[in-house]
Amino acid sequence: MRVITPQQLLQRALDNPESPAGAMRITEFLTALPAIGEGKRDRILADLEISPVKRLGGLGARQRTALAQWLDTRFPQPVARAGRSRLVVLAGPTAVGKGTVAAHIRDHHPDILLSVSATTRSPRPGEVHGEHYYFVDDAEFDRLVADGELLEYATVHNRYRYGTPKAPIEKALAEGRTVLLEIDLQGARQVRAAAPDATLVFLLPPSWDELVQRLVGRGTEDAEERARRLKTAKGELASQGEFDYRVVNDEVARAAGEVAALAR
């Protein structure tokens, strides 16, 4: 199942009340949204004056308007911006496959330069210094920050620091090349602040269950770390409205092709 926005699902329900979307109970709809538990769900229904037995396709006119306005406030839709540069940012929740999609773009779209980040974490099996990351110690990372050599940097999952070296990006952009940054949400926000004309692309999983499976199946984190990252991922998914485009990573080559097309 492809991920769609809550607003798109609501519109499907209203367009066809007999469809699966129309038959979905309002309680199921709300608890499927990021960071909405049963207690918060019940408070939202009370505020919107919607009965918990209601189905999406059976909402009254006032209830439809109230729910739509709440969704737009909670999950704002991205607004296309004119005058973008050739700097493209790819971000998304943990374990969504950003690195895999970015690597596919690097290998199959040579006109797009994939930026190499610096990090204080140790290499994973198969990772090469200078190709996948610049692996540095804390002292060197401190120097990069102090000397203003990073476009963005952040501490990820309260453990390791990641940052994007500025010089290679500036050189490539000056040569007229398209540059792709594969970074986390914190970094994406810093890039938007530093370079408002950058294009931001949010990578989505096909479903929440698939995201959980990807993280568990990766086997690189212990149970405590997985639980922490899943909690973080829920908050990250709720931030997709800050981005210019959304791409679903249901198949790597297809998703990479879509990101590459947006980059151009």
Ligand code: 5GP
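Values in this document were obtained by computation on a predicted structure and should not be read as measured data. If you superpose the two forms and keep the largest set of C-alpha atoms that fall within 1.5 Å, you have the rigid core. Numbering follows the first chain given and starts at 1. First, how it differs from the form predicted together with the named molecule.
Core-superposed comparison between these two forms: the C-alpha position of residue 196 differs by less than 2 Å. Comparing the forms between these two forms on their rigid core, the Cα displacement of residue 21 reaches 2 Å or more.
The two forms, fitted on the rigid core, differ between these two forms by less than 2 Å at the CA of residue 239.
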Given for the second form:
Amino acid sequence: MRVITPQQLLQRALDNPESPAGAMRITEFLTALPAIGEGKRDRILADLEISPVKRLGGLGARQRTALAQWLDTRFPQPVARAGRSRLVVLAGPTAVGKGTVAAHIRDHHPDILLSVSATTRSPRPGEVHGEHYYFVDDAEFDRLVADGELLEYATVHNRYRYGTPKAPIEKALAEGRTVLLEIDLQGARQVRAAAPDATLVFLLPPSWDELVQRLVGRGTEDAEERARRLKTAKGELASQGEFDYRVVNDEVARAAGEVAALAR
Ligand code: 5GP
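Return the structure block for the form predicted together with the named molecule; the form predicted on its own was the one displayed.
After this comes the whole thing, all chains and molecules, with the earlier chain placed first.
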């Protein structure tokens, strides 16, 4: 029999709630883990705010995140995973702080190449062409797509197009370097399809409340916009099961260090 990790079992349940894993009761799941009896189990369920009658496949977005985080703390996943390439994708929900973590890796882990994307949006103050992005117009973006020069591309937030240039990545990988892509979920899925051995890392907020704060905390949006953003975030969090690793962005330097360690 092949042994699977609790995280993999949870992922199976979430991917397919109709499967045997999906139908498993949360109580059964927890007591099957090493060193967890009924008393401990009930305390964990109370902490994670999960009802004991829940089945794994029926957990809400917030409960999934809480359970996944608890599992990662209790049963750390192996640092090196056989068969994974040095192409690492960092994705996660809007406002989780991917950009900050990626910039920290660029500045503190110079052996890892942070890919520079092409985008049709205009530079913000301080952004440098070729360093933060390649700022291109629509015609040039069309050309990059037509000539097959992008590994993946997507329209983000229904506005501008962003894409990952293929050539610098192929060169760096051929030299044995690690390459990090900080891209959105649509892009991460395309990389998975184009390069199945890529390592996909999902950045999580420390808690759902924290993400809500980051998304709507400024209080500048109306109720409808806030509801829209929260709904998007729930959908985004639900895709974490597609990823090889989850890293909690509780503190930028720590999270960046963990991603860098996974990348090597
Ligand atoms: P920003 O415009 O704030 O720099 O980035 C907006 C979003 O675009 C972020 O979520 C970022 O992850 C995503 N993004 C940046 N570059 C790429 C890319 O090359 N491909 C894809 N799919 N998304 C990208």
